[in-house]
Structures are given as C-alpha cells and as structure tokens.
Amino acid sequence: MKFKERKITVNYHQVSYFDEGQRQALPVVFIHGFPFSKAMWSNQLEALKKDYRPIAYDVRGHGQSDSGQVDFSIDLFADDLLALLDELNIPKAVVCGLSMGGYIVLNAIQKQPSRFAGLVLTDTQCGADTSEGRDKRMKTIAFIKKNGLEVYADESLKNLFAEQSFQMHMEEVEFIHQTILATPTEVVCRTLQALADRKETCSYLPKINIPVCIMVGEEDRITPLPMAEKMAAGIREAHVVVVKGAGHLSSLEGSDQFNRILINFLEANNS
C-alpha cells in the first residue's frame, strides 16, 4: 500500500504525514508507537480512507520526521500534535495512539480537550514509570550507546509480538525490525528519556467525557489488560476490546479485527 507522503512544518520542525480519504469526513489520527513510524498504521489508512479522513504522522525524529534542537518530552509530543492539528485545520479529531502514542493522547487531551472528538487507547496506560522501570530505561540507553541497536531490536521483538506472529506474522516482525534498526541511534536514546521522564495521566481520567476505546492485544506482556482495564475503570464511556491472539502490536498482527473494533466505534460515536 502506497501513499503519498506529505511535509508540513510544525512547531518548528518538519513532520512527515499521509493525509487519505474524504477531505470533508471525520479526521482521525494515527499515532505510532517507540520507535516506529507512521507506515505501521498503513492497514488502518486503507481501511478507513473510503469513508474517513484517516491522517497517520511520523513523531519528531521518529521515519521521516526532523528532531528538531529541543530536548524530546512527551509534552513535546503533545505539543506537536496539537500544532499539527492546527496547521491542517482540523478543529476536532478523533485520535488513536499506540503504546508511546497513548501517553501523547492522553497528555494532549489535558491540554485543550475540545480538540478531541473521541479516543481510540490501543496497548498503552496511563501510569509513570515505577523506578524500577525508569532505571531499566536508563540502563537500556547506556548500552545502546555502547553497543548499538542490533541487540536491542531483537531483544525489543521478543516483548513486541505474541509468540505466534513470530510463524503467521512474519512480515509484520520483519517490518517492524527494520524501522527500529532505521530510527537513529541518538533519538531512540532520547525518546528513552521522555518515556522514563513522563508523569502519569491516571489522575485526568475521569475528567475524559467523550467516548473512548480501549484495545489491548490479548497476549500483550508490555502493557496487558489490567493496565487496559485501570485505565477504563477511570474514564466514564470507556470499554476495553481485546484483539485476539495479537501482542503488543494489535494494530499489526491482528489488523482484521483491529479495523473492525475500529469502525464500529467510529460508526457508534460519530454518526
């Protein structure tokens, strides 16, 4: 599947998009996980593109995306976002974010809340890191630096994928290897920092009064359906979808289901 990419500056930075579908539809916004790229959300675009405004955008230093000199935040993220929705003039959009994607949402939508028309949560949660995890972080920087990307992107596919999409998802793995082996080096170790420095959003929870999904691949071991189900507890027209079979990447090894999920929400909330 090909789309045309698209360069727009942003927040003083340039950000590589693809902009598919009906023009006057619905927008909804696609947001990659770390370290991926747009290009992970292609089957969503395709599906959504003959009735909706499908937008999937590459984050600061992530695919074709500039880093821009600013140090990464996940409010920096957020900023971004927001400043994109702006230069496109999309007054409101629903957003989907996965895993790092999900903490850009949920940070944004504190910022200016009528910009959001609903919330699609997909293998993400709305807690900081412990210290534990922080230190984890700062360890796997550390080693990076010294060692390169190689055995962090195989380590990383063992926690990404269901241990059956290593057989029927084959492609799927291959391509997600190559993104992270394509990210540089300097900004995975700096998009590190912002996850390991980012707050929590547990506490805005219940102030979220638009409808939101919450999709958690079933056999996801980073973030699995308890922290799926906090998160739904906290916000008033959640619910929790589990995609079948599919890891962290529900997006990608259980696509079908994902865009069904998907537009059955986007047809009950925005009729």
Contents of the next structure:
Amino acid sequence: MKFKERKITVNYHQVSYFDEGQRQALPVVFIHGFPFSKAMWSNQLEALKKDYRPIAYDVRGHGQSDSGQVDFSIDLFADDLLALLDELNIPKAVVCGLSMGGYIVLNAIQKQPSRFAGLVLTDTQCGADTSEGRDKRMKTIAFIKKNGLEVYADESLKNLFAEQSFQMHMEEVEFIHQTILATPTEVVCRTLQALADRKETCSYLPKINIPVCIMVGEEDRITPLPMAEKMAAGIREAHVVVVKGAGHLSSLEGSDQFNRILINFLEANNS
Ligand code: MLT
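Would you generate the structure of this protein in the form predicted together with ligand MLT, following the form predicted on its own above?
So here's everything in the complex, that chain up top.
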C-alpha cells in the first residue's frame, strides 16, 4: 500500500483511513462511492499531499472499516463523517464526495454546516431514489443474496465506466472490479438498502453558502450532467465542470483533469 493505513474508533466502529500531507495545511476529506473504498483516491492523495492534508477513509463496512452493530443509513454515514472530523480534531474541512460520498456530505452539511469550508460534489445528485429506482435496488439485493457478487460486479462495471475506459483504463476497471468483489455481500446489500431509503437533499441546497465545485464525467450514465446542473442551479456559489471522456468514476478515469479542477478550486477558495 502506497499510504500508511491508520485506524480510529468513531461512532462505535473502527474506521480505516489515510491521512497524508501537511498536518497544519487545509484538510481535504475524500468520501468514496458505492461499493468502493478509500483506495480509489490514491491519485488525489498523491496530487494534494504537498500543499494540503488529504484524508480518505473507508465508509462503514467498506474497505478495512468495521460495519458496527447498527442498521446502515446515509444519515448514519453522515454522523460517522462528523464524528471522524471530531476525533481527528478537524474543526473545518473541504469535503469531496463521489456519488454515495456526495449523498453523505450533503446530509452531513445539514447537521453541522460550520464544519465545511467547501464542497466538491462529484458524479452525484441531490435527489432520492424514484420508486422504480428503489424497486430495482430491492431486486438487486434479492439477486445478490441468491447469486453472490460476480454477476452484479460485471453488470456494475458496464454502467460505471465510459465506453473508452475499457480500453484506456483497464487497470482502473480491474481495480474497481476487485474492490466490488472484496466487499462483503452483506455490506453490499445493507448499503443498497441505505441508498434506497435515503432522503432528498435538493431542498437544502439554497442554504449552502460556501464554495461548491460540481464535477461530472462526460459519459456518466448513473448521475449524468442534468443532475449536476440541477444541483448547481440550487446552490448560490456553485459551478459545474465536465470531466472529458470519463464515466461515473471521473476521479479515476480522468484523474489528471479531475486533479487540475480540484486544485484550481482549492487555490481559488482557500488562499
Ligand atoms: C455510487 O457510485 O456511489 C452509486 O452509484 C450510488 C447510487 O447507486 O446511487
């Protein structure tokens, strides 16, 4: 592993995290999507560690973090994020969430807005699941319980990546494939339920009064550009940037572009 793995007890479970860069510098916390892990942010940690304090952690049950004893919910994951900031003595951070990570940060900011210096919302949305979306998740849970994760992982990859990434980013595709397969089946099912049950956050967006950068992969089929534009329209200080040639995992598929946009945002808003 490129980065030192650290563990900390937060909200009655053990969280695994990376904490790189300069201790006194601005903390930038990364939250992965579903069902991935902190390891998806390696390129960003590498790019930021000289001038910032980039932190990436495994959401409850994912990667090397424990599941704990309670039912999963996006609300619980948001409490975990705030408790992690407390435990790390971080009063304020820029937080970057991809997809489910975005759902978590948009929930957490409603609870404690003063903890956030800026948001980077990546390939995510503010809406709740539609009833069809919810039904699909329930069918997926039943399918996984019966058949395991292999077919689910193969089908997921087709939606997650842009067409061209299957030739140009084979290593990233295989990395995500292995990450999905390494996630316990029970964690995948419990998180699918949490995603299905999540509440919308669109109505909160006008209350956000910190800088927000919204990134979306040009070929994101899961949370496409109109969803990003809808969020931007609701937020006072937000702009949308399209990551060319990327699908739903723009930080991996277009990491150079992604890092440039991220660093520009950090430099513009935190000097
Ligand atoms: C993710 O990448 O976190 C998922 O696509 C989120 C979702 O399924 O809503």
